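There is one chain below, alone, in structure tokens, taken in the form predicted alone.
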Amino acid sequence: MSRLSVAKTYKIYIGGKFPRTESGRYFPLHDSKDHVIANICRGSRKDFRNAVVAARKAQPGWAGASAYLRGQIIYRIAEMLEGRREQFIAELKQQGSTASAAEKEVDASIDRLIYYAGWSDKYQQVFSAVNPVSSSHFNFSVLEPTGVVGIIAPDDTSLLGLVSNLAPCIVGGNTCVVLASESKPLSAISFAEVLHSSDVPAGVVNILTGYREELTGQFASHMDVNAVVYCDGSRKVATAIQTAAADNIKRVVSRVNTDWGKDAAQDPYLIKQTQEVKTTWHPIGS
């Protein structure tokens, strides 16, 4: 006998847990033949606020962890993603990728995680400095995490764009709230399941799905988000984000028109973009 397929409901990821959206709303995701392949939670403003609270709570502990430990945890994410490689390839194909493109995207995502894991205990040496001053002091500039970062992930890539923006954010000690691709959201919540089993502390990464028109403004206007990274959108959207962010002196990072499949899309400067420079003076002599 034939049977009806069971469409999975992909939940959001907040504070290390997988709740349904508090609004109870969802939207169906269709394949190229207009078949429903999953139900996607339509995140609300309340979900976003809950995610920011979780990210803020986790931020001091994550920033206080050693660079070596953060690198080990990100490397573990890559290991777990490697173990579920076939699942992610299948999900990408469901969303319209060819088999070859899906394999390349998953493999590039794994490699990108390893790339940033390797930078975890090195970027400070590259970007920090001992500054010359005309007084009897040592003057040091070092990087510190910005805090809670909102990431509006690329809409045209399900996994690689998400990983390429999330990894440099958390390797530097930030926590984040990510809005996944609206058109290709499947891999984002499956990636949350990878994070959940990879020693990532609860609240370090929070992933929402939903309509960008409804949630983008919240990322820019929320007073407890320290920076926002957005990866696509019209000039009108960019202007709206810049304007809302200016009201609370929030850093805005634009990464539009980026081909996330190229090696040029991985760079230690992406780590620096969500860091603050702290300068310390230390007297010389007695």
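Keep in mind that this is a model prediction, so the values were computed, not measured. Under this definition, the rigid core comprises the largest set of C-alpha atoms superposing within 1.5 Å between the forms. Positions refer to the first chain, counted from 1. What changes on going to the form predicted together with its partner chain:
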Second form
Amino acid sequence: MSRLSVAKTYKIYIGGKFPRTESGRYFPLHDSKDHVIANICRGSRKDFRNAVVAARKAQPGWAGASAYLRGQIIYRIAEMLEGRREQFIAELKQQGSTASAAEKEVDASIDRLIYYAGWSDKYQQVFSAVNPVSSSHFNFSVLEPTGVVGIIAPDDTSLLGLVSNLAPCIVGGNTCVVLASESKPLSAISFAEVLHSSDVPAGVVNILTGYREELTGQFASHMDVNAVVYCDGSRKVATAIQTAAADNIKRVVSRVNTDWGKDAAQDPYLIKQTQEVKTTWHPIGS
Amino acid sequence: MSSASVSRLPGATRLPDLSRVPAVDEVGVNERVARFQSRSIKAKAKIEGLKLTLSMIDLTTLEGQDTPGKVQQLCQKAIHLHDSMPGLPHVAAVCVYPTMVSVAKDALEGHDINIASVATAFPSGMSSLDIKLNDTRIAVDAGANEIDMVISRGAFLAGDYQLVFDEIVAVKEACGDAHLKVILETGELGTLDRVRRASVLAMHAGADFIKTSTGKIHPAATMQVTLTMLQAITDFYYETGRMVGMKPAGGISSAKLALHYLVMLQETLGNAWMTPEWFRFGASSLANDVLMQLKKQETGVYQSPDYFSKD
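Got the form predicted alone; any chance of the form predicted together with its partner chain too?
The next block holds the full complex; its first chain is the one shown before.
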């Protein structure tokens, strides 16, 4: 007798929990043969609000963790992803990738996590400076995390694009709310399960699924979000994001037209894009 | 000091027979509370509810680390909730320790904001009646017009209801013209039946308000406990014709929860109680959440505490 398959319920990830959207709304995800793969939560602005609250709560603790620990945790994410490599390949294939493209994407995602894990206790030295000033001051600049970052992940490379934007954000002590790929949302939610089993503190990463058109404006306008990162969209979308972001002078980071599969897409400067420079003037004897 | 040596106020009522206080149906209370939380309050009603909430807040600081500066800051917050939004009500009162009453009085000079002071060996109430009465008088003499006293939970739990009753009567006398709020510290009473009994006792002893918690014990205010107390107030009103106020305190920090409480108040006691004269929120961080929600209603954009003065 054949057994009934157990389908996975894809839910959103907020504050270390997997709730359904508070709105109760769903949209069906189809495969290439137009079969329904899963019902995906259509996240609402209130889900986003709740996610920002969780991210804000987690931010001081995450920023206060040592660089070494943050690196260890991101390395751990890579380990967990490696262990579930087959599942992620299967999911990408389900969403239309070829076998070889799927394998390549999952491997690149794991490697990218390792890359940024390595930077965790190094970027500060590279980007910080002792500045020459013509007065009797010891003057130095160091980086501090921007705070809560909204990431609108790339729609196309749904796993690699997500990882490539998430890792440089959290390695620098930020917490984030991520809007997953709309057309290929499965990998993001399975990745949330990986995060969940990797000692990432609750609230550091929050992942929503839903419609970009509905949620992009919320990412840009929320007064308690300190930076917004986006990777797709027309000039019109970019203008809308930047205009709404001006209200609380959010840091706006555009990563449009990036080929996330290339090695050039990993760069310590991506870490710096969600950091603030603090310069200290310390008086010294002449 | 034994209860026998407490002078009885002329005209004060006697300790009621608490064995006749009805039992509380806990399952029923839970179900009713769940229904209050499912009400949808939108747009104009929400804005009115939020403004009403602001006007009912007793802005509170009760820390061992309180300084005159902290109390002055709190009073400034009470006066200037968020000046860039005109038309906001001010809070009902600030609530401080007796030694900080004079600081609050100076800071609130010329403003129609009450000064509430905790007294009677707050928060434990573990002291002699003499000290509790002195504590009360010190606060009243310094200018407090509302006194938040704690009941002796130990005596109550030991069944010495008369002592608890007499203490409240004596403190009420010491209050003079000041309003008396009686804190039951429901988190230490354990069951809703005891909450109900303590409510009846306090109201008969002359409480102007009954209040859930000191904020020092968890759980503090819950909707279940508050509903139990509201029902006791209803029955007391039908029995005696006297209105008693209600003050949930501790743990109410979101605007949404405050609106649930208002729904419960409206559907239990009705519109007559929907004023700061008869209902208060004891809270330290509720005001800013309400302000952020009001701003959200005005602008359509979710707000950040970064843009509101500290409370």
